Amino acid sequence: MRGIVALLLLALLGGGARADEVTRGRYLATVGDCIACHTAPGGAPFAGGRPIATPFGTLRSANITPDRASGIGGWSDAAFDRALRAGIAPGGKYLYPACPFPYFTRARGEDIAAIHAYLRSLAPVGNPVQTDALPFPFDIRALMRGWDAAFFRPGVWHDDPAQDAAWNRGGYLVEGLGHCGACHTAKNAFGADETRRALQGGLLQGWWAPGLTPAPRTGLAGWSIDGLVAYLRTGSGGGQLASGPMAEVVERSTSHLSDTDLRAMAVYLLARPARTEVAVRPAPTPLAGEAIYLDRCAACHGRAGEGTAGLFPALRGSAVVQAPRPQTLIRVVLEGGRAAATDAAPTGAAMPGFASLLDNDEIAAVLAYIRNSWGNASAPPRPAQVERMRGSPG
C-alpha cells in the first residue's frame, strides 16, 4: 500500500518521468524474476531470507527492500549497478553467482537504474538476513576474486546487426535479465557455466532443466514459436506443462511479460544452433515397466504417451523424459507435482506422488519403459538413484 502511495505522490508532485521509470523498472524486475529468489516462504515480497541450495551449501537471499538497516535503502544507483553488473556489493563484498550477475552484466545501465527506482518505491521491510551460511572455506567471500578472474566476463549485450530486432531483443532478455542459462546450462566443479554447452540443459537443485536449443530429443526440436510463447505465457504449450521450478518462473515472471517480448525470446531460442547429438538406441526395459505404466500412468498420459493437451504432458518425444539425467522424472514420480497456475490457465493440473505405492525397483522399471518407448531413447535409471532421492530436499 505504501508503495502505491509513493507512486501517487510522485505523480502529484510532478514526478511523471520518475513514475514512468518505476513502472518500467517493475516490468524489468519481473523479467529478472527478482521476487522469486528474494521472497521467503510466507515472507514479505523482496524482503529476502529464502533458502537457496547450492552444491557448496545453502545460501539465504538478501533483503532488497529500501530498508536502510537491513535492505538496500542506503545504496546509490552506482552501488546497485556495481552489485548487479559486477558482482560487488557496497563495502567490497563479493557476491556469489547464486545472484546471477554473470548474466545481469549484459543488461544496459538504464535498465538496471529503472529496477533500482522500482525497488526504492517499495515499502521498506526490516528483515535482517544472515546470507553467509556456507561452510568453510566457501564462506570466505574473498575467494570470489579468483572465481571472477577465471569465469566472469563482464560486458553489456551488443545487438547483432546481421539479425532482426526480434532476435536481438530476445537475445538481450534470454542472455541478460532473464538469465535462462543460470538453470539451463551445465555447471563445472566450481559452479560456473560450461559455456561450450550454453543452454543445452543442466542439473539444478535436484531437477534437470532441459535444453533450450532446437536439439532433437533433449531440446526444443519440433517446437513452434507460437507453442513456446504459449508455454511461457500459460505454462502449457508444445504438449508440455511447466512444473517444478519452471512453474514458479512462469507464474511469477514469464506469464506477466508482453507478447512481443515472449515472441522475441522464442525467436532467439529457436534460432540458436543445436548441437549434433549422437544417435541413441532405445535400451531394453523390464516387462514390469510396461505393466506398471498401463496400470498407473496410461489413464492420464495415454497408452502411447501422447498426453492430454492442457492437462497432462505428453511423454512421447519429451525433452524432460529423455534428459541425460533422470532426476526430474524420479522426483515427480516420488513426490508428484503441480503445473503452473496463471491468469490465462488458472487451474494447474496435478499429479499424485507414488513414493508409498511403488518401490525403488518398480519406479526404475516404469521410468525405463517411459524413457525408451514410442521413439524415446535414454539410459534407464537405476533403483539406487531412486533410493537416493527418497526424502531428498533436492
Given for the second form:
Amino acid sequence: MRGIVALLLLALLGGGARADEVTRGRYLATVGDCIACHTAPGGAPFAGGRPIATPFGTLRSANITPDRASGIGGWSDAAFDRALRAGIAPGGKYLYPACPFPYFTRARGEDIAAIHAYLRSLAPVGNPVQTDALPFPFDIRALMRGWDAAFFRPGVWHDDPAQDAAWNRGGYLVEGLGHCGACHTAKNAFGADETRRALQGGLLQGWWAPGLTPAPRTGLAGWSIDGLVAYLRTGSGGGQLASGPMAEVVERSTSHLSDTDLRAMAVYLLARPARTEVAVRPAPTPLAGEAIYLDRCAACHGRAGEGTAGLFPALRGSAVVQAPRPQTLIRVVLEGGRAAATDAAPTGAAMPGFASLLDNDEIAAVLAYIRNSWGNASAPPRPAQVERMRGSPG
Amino acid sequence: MTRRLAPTDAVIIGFGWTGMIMAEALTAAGLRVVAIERGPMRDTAQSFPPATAPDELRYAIRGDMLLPTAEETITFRNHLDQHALPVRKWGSFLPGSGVGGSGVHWNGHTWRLRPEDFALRSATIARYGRHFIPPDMTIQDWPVSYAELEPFYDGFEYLCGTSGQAGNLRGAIQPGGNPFEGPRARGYPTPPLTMPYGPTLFAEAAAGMGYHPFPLPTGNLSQPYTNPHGVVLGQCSYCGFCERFGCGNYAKASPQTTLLPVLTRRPALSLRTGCEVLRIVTDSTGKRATGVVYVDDKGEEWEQPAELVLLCAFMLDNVRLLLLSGIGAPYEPRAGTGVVGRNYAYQTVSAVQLFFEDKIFNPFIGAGGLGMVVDDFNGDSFDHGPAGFIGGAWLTQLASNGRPILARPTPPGTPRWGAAWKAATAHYYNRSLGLVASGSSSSHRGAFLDLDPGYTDRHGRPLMRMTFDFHPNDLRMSEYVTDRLAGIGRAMGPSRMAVFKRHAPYDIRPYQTTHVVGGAAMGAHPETSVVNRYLQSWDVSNLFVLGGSAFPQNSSYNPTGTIGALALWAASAITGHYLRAPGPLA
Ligand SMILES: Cc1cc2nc3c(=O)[nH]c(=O)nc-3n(C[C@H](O)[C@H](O)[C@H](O)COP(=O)(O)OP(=O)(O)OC[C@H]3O[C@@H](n4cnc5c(N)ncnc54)[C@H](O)[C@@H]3O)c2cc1C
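Mind giving me the form predicted together with the partner chain, seeing as the form predicted alone was just shown?
What follows is the whole complex; the chain from before opens it.
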C-alpha cells in the first residue's frame, strides 16, 4: 500500500520527475542564475520578458515556465537539452548568445535534465514574450548559424585527472553553468568571447567586470580562498563588496550555493594562470584629486583607501579601481551604487551619486588620484570619458 | 468612510527605535506584522548622504527631520491656571517624524540608569525619611530593577555597538570608567572615542579635584562594528554633525544602521509610511484592542485589525493616542486622580562657558558623544541630606560640534551684532569650551499632559496640552550641581567664565533636551500607572506602550539606553510568555 502511495506521489511530481532531481535542478538553476534574466522587473519568476541590452539591440528573455502556449511546457527533455547545450530551440530556432549556451554546453546531460525537471515543477505562467526584437539584420536568427560555426565550441567539460576534485568541480561550475566569463571575458566585435583573454575582465552594459585571474593589479592576486568564498556567499569579502550587476549575481545565485561549491570555484579561479600585466608606473595626479578625495571620499573609504570591511569597499589594491577601462569607476561616482544585501551580510550600504556635485574635471582628477595612490597604478581617466558616461552609461 | 483591511497578528504604531525593536522581535517569533509610520521613508544613502547630511541651515535651523508643526504640535503653559498656546516652531525639544523617528537625528548618548534610580522613592525614604519628599512630588519606584534590566541594557548596547569604558564589571570597579554605575556583565562592544583637547582638559581638572572622570558612552562609534544581526556600522569621522542630523557615514547607531537592513528582508513585515494612526480601536468591553484606524497620505481612512497593538509613537504621541482612544483614566490634576498624562517629566540642564586666551581648541573635531563626564554628583554618590534636594546631574565637557551658524560663543558683555561681535566671534571660535550639567527632573502634581480644550490638528482632533514648570527641588538641585560644574571650570584656568543657571519659569523656546518622559508610567499599581512592568496596558491587555512615556520620573541620564532596554525586555515577555497565553502578564 505504501508503495502505491509513493508511486502516485512520484507520478504527481512534474510528470514523474523524482523529488530529489527537482531539488538538484533547482540548485543547478541557481548556479546558472536563470531567474535573473528570465524574470521581468516586478514580473512572475521565470516568466521572462526582462529587457536585455546588447550591443546589437535590446532582447527580451523567454518565458521558461511550463506554460504550453507561451512557455516551454511543450518541450521534451531532448529539446531542452539541445537548446541549452547546442543553442537551438525547437523549430530550429537559433538562440542568441545572450543566453549563455556557449557555457551551458559544458554542463553534463543529467544536470541539464535536472534543471528541466525543476522548471517543469513550477506553476505555468501565461506570458507571451516577443523574443525576436532585435533590429534588422540581427533579427534574422539564421545569422546565428554562421556565428555558431565561427565562435561556438560545443562539448561537455572534461575533468583533468592531474587536478584534485575541488579544482575540477570549480572548473565545471565556473566554465559551465556559472558562466562567469559571460561578463568577465572580453567580447569581440561579434559579441563572442575572446577566448585567449578568458576571465581577464570585460566591459558589459557599461560596467567593467574585473579580471578573475590571479593578476596583481587587475585580478585576484590579493585574494585568499576564504575571502573569495565570503565574497560569493555574503557579497562582502577580501575588503570588497559586490555591487552593480554582481550584487544581483550574489543575491540571487552565489549566496545560495553550498560552501563546497563556492570553495571549489575559488580554488579553480586562483589556480588559473595570471593575466600578464603590462608594467604601469603610478601616473602623476593633479593636486585637486587628493583634495577632492579627502573632502568627499575619505570619510568612508579611508585616508589610505582602506575602506571598512562589510561596509565600504577598499580602493587600495582594488581590481575595479585599477581596471584598464575606468567605466565602472566613473559610473559609480556619477550614479552611486548599492552593495549586495544577503542574509549573512544584510547591511547593503550605498554610495550616493556625485553627478550634480562634481564636474567632469573634478571627477577625472579624483579618479586619477584613486587609481594612482597607495600602490595603485593605472591610467588617469580623461574628462571627456566622464562626459560620455553622463546620461548614457550603457 | 473607513475601509477595513485584512487582519494581521500585530500592528506597530510608529517606526522609530522602539517600533523597529518590536518589529524585529515579533517577526522573528513568526508573527505577521504591519508597521504604520506617519512620516516618510528615510534611508542613509538617499535621505542623508555624506554630501548633503551636514547642512546646518536645513537640519539644525529649519528642522527638516522634525515633525512639521503644521501637521501636529502641542499646546503649552507653565501652570494649571494659564491658557495654553500652540507651539509653532519646536524649540526646547525636537520630536522627529519618519522611519527611524527621533533615532535618526539623536545624538547617540547611550546611558543606563543607576540601580538606585529604580527605587527612587523607597530609597529616598529609607535614607532621608518620608518628609524629605515634598508633598506635591509624585516620584515613584520603577516596577523593574536594574538587575532585571541588565541583560536588556546589554542587548541594546550590543545592537548599537556603543563606544564606552566599563566602570563596573560584575562588581569589580574598572579604572577609567564610571565607578558609580551598576554592575555590567561585560564591557562595551567598542572602546571609547579618542578625546580631543577640551574634554581632556576637563577630565584632568576634575581628576585633580578628586572626581572620577570617564568617557561618555555613545553611539558615535570609535571603530567599525558588526552587530548580532550581522549589520555593519562604520567608524565615526568626528565631523560634528550628529544631533539634529542623520549620519551619512553609517557611523551613528540608529534604527537605520542597526535594524532596518534586517527588517527589509523579513517578508512577514509590511511597512506603511506616510500613514498617521488616528486612534486605537477597542471592542465593546473596552478591554480589548481590535486594531487601529489610520489615514494615508491621500487622506483615505483605513482600519487595520490586529490581535496585538504596539504603541511606539514617541512618548508625546503615545500619551496623546491613549487619550484620543479613551484607553485608561485621564489624569485630573486638581483631584489628583487618573493616570494617563500624569507624571510628565523633563530634565534640568544648566551650563558654564569658558573663554581662554592661552589655549586653542579645534571645534571642527566633534561627535555627539565626544565628551568626558563626572558622575560624582548623581544618584547616591553624595549626601543629599545637607544639600536638601532629591536628584542630581552628570557634568561634562562635550566636544559635540563647531558648526558655523550656532557655535558662536562670545563672552558676556559682547555686543550682539556689528564689528565688535564679529571680532569676538572670530577670536573665541576656537578659544572657548562649554560645560554642561544634565540634571534630573522629578515628577510632580503640576506637571502633566492632557487634551487641549480648544486647539485641534489638521484632522480636527484636539492637540495635546503640556503643563510644566521646574519644581523648586529641581532648581535647588541644579543650583548645587552648576556650582560644582563652575568649580571644575575654574580649575581649567579660563580667563573668563559665564555661568548659565536654570531658572523658572520653564521656557519652551530654547533647546534643552528631547528627553521628555512620562505620561504613561509603568508601575506596580494600576492607580498610579498606565502600564505594568512589561509595558502592558492595565486596561487593555493586548496593548503594549513602549518608550519614554513609561518613565515614572526622569533621571539625569539620556533616556534611550533605558527605552531600548525596556523595549527588549517587553519583547522578551511578549514572545516568551504573552504569545503562549495572551492575557495580563502582571
Ligand atoms: C535632537 C535629539 C537628540 C537626542 N539625543 C539623545 C541622546 O543623545 N541620547 C538619548 O538617549 N536620547 C536622545 N534623544 C532621544 C531619542 O531620540 C528618543 O528617546 C528615541 O528616539 C525614542 O524612541 P521611540 O521609539 O520612543 O520614538 P521615535 O524613535 O521618535 O519613534 C517614534 C515614531 O513614531 C511615529 N509616530 C508618532 N505618532 C504616530 C502616529 N500617530 N501614527 C504613525 N506614526 C507615528 C513618529 O513619526 C516616529 O517615527 C534625542 C532626541 C532628539 C530629538
